[in-house]
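In structure tokens, one chain follows: the form predicted alone.
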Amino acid sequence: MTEFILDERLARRPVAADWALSTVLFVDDSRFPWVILVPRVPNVTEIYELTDGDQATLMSETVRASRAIKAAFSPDKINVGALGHHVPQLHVHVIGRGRSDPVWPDPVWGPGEREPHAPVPYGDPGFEEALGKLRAALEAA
């Protein structure tokens, strides 16, 4: 059996939670409350490649992450996407958006950019505060 290995580009992000299927990573960008769910299934790049049971679990975990972001940060909208253009390993972005965020209503990724937007890190102590708030909400969700 093949071992699951988290892509090194995703592994740079702190772990906010480990759920039944997915590792929940925190994106250090103060403009948007943002997590990435990574199903711990080796060699999977698309949702349809998961078993039916894992698909259902991923959907449940995506909803759970969405609720947690809503509870912790009160965004106006939750965006969910499994893009995989830069990192093919299956991962799902769950991003809280607000009418006051700097790119509203456009996507967090600008058109034609080679890399996603330039993040604005939380800094200290904002990073630990945001991560703690998120972890509490993820646990409660």
Contents of the next structure:
There are 2 protein chains.
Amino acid sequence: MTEFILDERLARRPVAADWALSTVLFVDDSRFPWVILVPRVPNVTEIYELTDGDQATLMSETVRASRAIKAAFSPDKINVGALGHHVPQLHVHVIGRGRSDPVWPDPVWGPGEREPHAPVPYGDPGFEEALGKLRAALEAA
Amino acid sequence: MTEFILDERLARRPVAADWALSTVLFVDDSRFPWVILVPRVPNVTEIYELTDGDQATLMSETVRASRAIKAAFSPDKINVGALGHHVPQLHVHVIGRGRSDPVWPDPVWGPGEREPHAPVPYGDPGFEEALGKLRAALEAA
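For comparison with the form predicted alone, please write out the form predicted in complex with a further copy of the same chain.
Complete assembly follows, chain above in first position.
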């Protein structure tokens, strides 16, 4: 039995919730409400490698995170994406996008992570406020 | 009861399979094996707007498409994404990516759809060959 170890690049992000399957991480980027779901299953890089039961749970947790972001931040659109080019450990992005956000209509990944589209941290006290709002919404969703 | 009508921008793409929930469209871009799943449910733009049953089916069909692409084209990584910035009708991209493909490690959407990352059509006879290979794999998966 291999133990699940969170990838160190993901582990730098604060935990917003711990659900049945996934740990929900918060991304410190004030441009978008953005969480990352990481199923706590060792050695998985693709959704299809999960058991059928875990696939269903990942879907319901993705939906729960989407509803929480919608409720708390009223985005125009939700993005859901599993890419894994930089961090192979399976993780699913759930991001609230606005038609007037600085990257719209492009995706937030890839070129969007480099200049001139680098992340914009919340700073203090925005970070704690956003994380608190998100945690409450994840709990309620 | 509203009837489902496939968005006209999606309808330009050839149908690779018709599954219980989703129509599977083939993207004519020889850089990557790429399909788009469109659940035949009217007036839905977000996964969370589907019923619980349809959400579960969408997950299992996404996994089936991923396995078919993996089996037929042996990519290094599968991308799964639901964005909907340009075409709001709910659709899920499933794309096989290679570490040496021309866009890696960036996502294929957004800036990747514009020059210098514009699509590269298969041409003749590559298009029919790729579509045939994909259809067989989707059937078998």
